[in-house]
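A lone chain, given as structure tokens: the form predicted alone.
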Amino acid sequence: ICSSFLDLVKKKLRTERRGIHVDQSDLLCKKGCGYYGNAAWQGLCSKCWREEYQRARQKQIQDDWALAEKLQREEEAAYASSQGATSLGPFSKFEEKKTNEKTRKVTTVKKFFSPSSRTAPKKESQDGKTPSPSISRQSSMETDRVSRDFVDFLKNLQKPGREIHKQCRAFIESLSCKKDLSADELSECVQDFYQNMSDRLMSHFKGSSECVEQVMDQVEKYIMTRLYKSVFCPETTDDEKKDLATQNRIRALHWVTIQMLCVSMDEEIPEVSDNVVKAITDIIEMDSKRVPRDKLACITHCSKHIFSAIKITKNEPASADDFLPALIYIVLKANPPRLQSNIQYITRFCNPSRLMTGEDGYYFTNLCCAVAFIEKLDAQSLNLSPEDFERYMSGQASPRQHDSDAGWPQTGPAPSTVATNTALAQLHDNLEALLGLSSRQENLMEAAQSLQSDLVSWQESVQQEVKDILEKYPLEIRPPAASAIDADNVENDRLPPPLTPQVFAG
């Protein structure tokens, strides 16, 4: 992390009011160019940074040339020295690998778009019809379902969805068998592709940047979906030690207080305390996501509930000076998994018109901000003395609610003198209520025993009366009476008389 965005934050700090707080003008680019700036760029937004990274680049590159121009005449004179009259052969042959090594280092994403990487993925289905590992393999459920969303997504642009899906399948197959790639190449890659779809996009589009946003949405869901686990928390990477410094870090710090933050935010108020758990739950659901955009999300999402929380306890909108010191206190809390690889993968993956603009940009920039306050946190960011400051990271003591009159400003309501902290205190209305469910629980038995109990008696009472009226009025069953065919019907008094026998002579 920069050391730059640590600078500003102690800058701001005031001896008036004691607290962190970061200038809007402060979270920008150091470029000037009105884009959020970032601390893995070197508060650079990511357009300048990559502009920055291709000229420090291209400047490695003309160094290796001319490093390898001197070699190569430093091998031309030995072997003229040794040999005296020489053929141009060898420096054929260092020419070709020279040529050959150049075009391997030398690759961009823009290949895709050439007519000839057009072809090539139907003549290579014409000819074996070979899917690549990352093809082939068994992909997972959300894989599935991310790949279809993005299918039927596409049909709705029907010649040109086409087109898209073809490139992004080109490019996926191609960067799975780049396993040579750091992260920082990997991320060039991934954002010269975002920025070739997109300019094709804009042109399709007749400059409709909404149009072209959704499409860049869904092709970053789907390419980074597909590509996520080779790409997050690389093995060339110390993403993963960061991690655990990071956490080590958070847990080390564990007795950091709401109110030495100088933090707007009133726990006993319910209201507050639900959204302050919201804000936690959705840092940590940040780790879940494999998208970059729904990992900003999360932070957007718990931003959000860190200013809900601000402007219930004070009664008025919540600035950017409460929100600071609120969102280190919640990363303090939750202590969040993979913080660092996932700030990292943000920062290589993410559309960068995400991370430059708009509301995810700015609350990403501020989580940059309290995870580099967090790292370099010291006794006077706290307004403690070095002795105190050790002894309570050492866990020799631990900060009471009494030493708040030592120099501790309540920012809100006085909290209260039932705990000792704000942990406490809710861990004892869990007692109680817990106690009161537990006798509920006990009526509830007893009541539902009795209940079973006049069950049982009614039951024996019911068949008791049965068997009384059944031995008083015994049941007699009479045979039915015996009847002529017709005699159910009751229309025989209108049948004609019956027919007589006549008896003729003769």
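Residue numbers count along the first chain shown, from 1. Rigid core: the largest C-alpha set superposing within 1.5 Å between the two forms. On a predicted model such as this, the values are computed, not experimentally measured, just so you know. First, how it differs from the form predicted together with its partner chain.
D180: CA moves less than 2 Å between the two forms after rigid-core fitting. A displacement of less than 2 angstroms separates the C-alpha positions of P317 between the two forms, with the rigid core held in common. Relative to the superposed core, N156 shifts its CA atom by less than 2 Å between the two forms.
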Contents of the next structure:
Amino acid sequence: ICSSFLDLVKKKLRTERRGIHVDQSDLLCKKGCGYYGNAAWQGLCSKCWREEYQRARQKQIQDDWALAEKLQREEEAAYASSQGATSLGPFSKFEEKKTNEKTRKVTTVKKFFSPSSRTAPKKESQDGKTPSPSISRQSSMETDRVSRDFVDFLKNLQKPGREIHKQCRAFIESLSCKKDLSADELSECVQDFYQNMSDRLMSHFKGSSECVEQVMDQVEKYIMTRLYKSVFCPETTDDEKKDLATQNRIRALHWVTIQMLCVSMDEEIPEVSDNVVKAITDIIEMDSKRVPRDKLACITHCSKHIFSAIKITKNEPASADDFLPALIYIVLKANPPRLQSNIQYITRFCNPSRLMTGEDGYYFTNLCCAVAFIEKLDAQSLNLSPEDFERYMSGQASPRQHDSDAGWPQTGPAPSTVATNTALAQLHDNLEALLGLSSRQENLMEAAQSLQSDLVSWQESVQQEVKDILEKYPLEIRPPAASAIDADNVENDRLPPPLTPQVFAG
Amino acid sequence: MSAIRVDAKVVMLGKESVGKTSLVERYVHHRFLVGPYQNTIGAAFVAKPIQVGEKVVTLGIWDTAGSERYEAMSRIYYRGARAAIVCYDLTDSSSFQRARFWVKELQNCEEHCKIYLCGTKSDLIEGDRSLRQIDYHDAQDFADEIGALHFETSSKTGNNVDELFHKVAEDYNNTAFQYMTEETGVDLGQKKDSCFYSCCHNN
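Could you give the coordinates for the form predicted together with its partner chain, as opposed to the form predicted alone above?
Expanding to the full complex; the earlier chain stays at the top.
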């Protein structure tokens, strides 16, 4: 039975094969290796299919890898470019911008899906607030520069340097993933990182304390420059509200005079007023810095100018009793932008060793005191009666008029008039200077114009001259004389006879 | 702009014109008598290295504004201080009352801060005993009560000034050793619930 069944099958197969006509070449492997192919393997034989499949898979893996490691590669490119191949620079910059855009998109998308999506539109409105693309480009350029500086700095440290770089990058990445942290939590993360890093540097790399401090300064610079945008005055805090409140408060206190604060600075001395102006500039400049340490440096510069001003006025070194009122006065006059945000930012993200004990810390503490004083300022703290204070605050009266009425009627001009006079005189001087400048500019323009016409006329005269000469001595093309080269030699006879070959005997 | 590294923060507290600044000036000036006097523009902050045994301890000495109008802010100043020199004028009893106020504040806010009670202008009472308004024993009793050391100094003659600051450095050096192990934990914790932090948050 068995054999007869087999026969039947064979017969059936034969008939079927005859029925479906398939060309031999269709059955062969498409690669042309001579083996039979299979439709499931896209017409390839098993061997060729495996090879093909492996290749495709490899490519896929590589693509994935490339995508995942994009950031890493770009950083390494920056590292490499700074180590010599500078031509890589602009390209890596471009790459970074691209990835930046990508991550931003991703986070906004995430925001929409995350449960706290209420904050998302707000965030975007803030993004929209960024004044112009050129500014953001500038800031990304700054980030770039800082990254490069950081890499340059770490290069000197060789292996530990690479380790530090890796750690910092990992930290920044990990923080950028955790978008929902409150400001205090962020601060704690950063402070923990500082602590761990300096501990590691101390123990692991056996650095001296100065060396560690140096490295930590660079680490702070790098990290905070990159994180600045997301952690300065974050949405999660009411820093912005406080900024506005303080700003309005300082505006409302515009009437406070230098006498009320008992400041020992005499602004009529030019050197003193010069220092005051510099101090004000410094404290306003603080807002433009990104690194906490740079912000602190602004405060320190400001304080040093105040000390100079007091020293010039009093002719002796200033004490804290002189300094604090003067600083309060400077803050009131400057009304520095985003003061509270800056103070909070420094408190949260500055390296604590600097903030707690050093000179910068001292001035920073004084600034905090000044701000606290301004917030709590009342009649008593200015030695005024509550009624006067109220009237000044509401704008019903101005202390300057009051002073000139009551205090200084006999002794010549009141201080306010003196101040106005000096201001006017300065204005006058400036106007004169401007006038002088504009007349000089006019002179310059005239000279330039005459030079231009001179040049034109010179060109013309040269052309004319050339033309005259050409007319005077027209170019004559004489037919070439076919005679010997000495044909036109008139004084032929006077020439010595031509040399003749001489035969020397011997 | 790397400033001198400072080990310990020392605050000077005391009423206006008790001579906090003079005390610091005297101490720093004394040290620079041998060399050229460093041209300091202000005496409000001084970083001062002091030799203690084989080690050098750098004290960051913070001068503070003593006027009553800044009293509310004074706790911002002594945040994280390891030592406080609370000054009073030996010839002014009201300054001693203010000293008591600061001592109380320090005890409430900065438990790690060691207190040094310092009566100033001792040269004045040496000239005229009747000028003394604070009895030495009263002050000494108060110092014992709060666990502080007591000094009577004169910035004019330099009496006891070096001793005071040297003692501060020495004590710091001894205690720093104890704190070394727990320091990191303490500092971070302190930062969060310190007076300064809450100050800036609440107002």
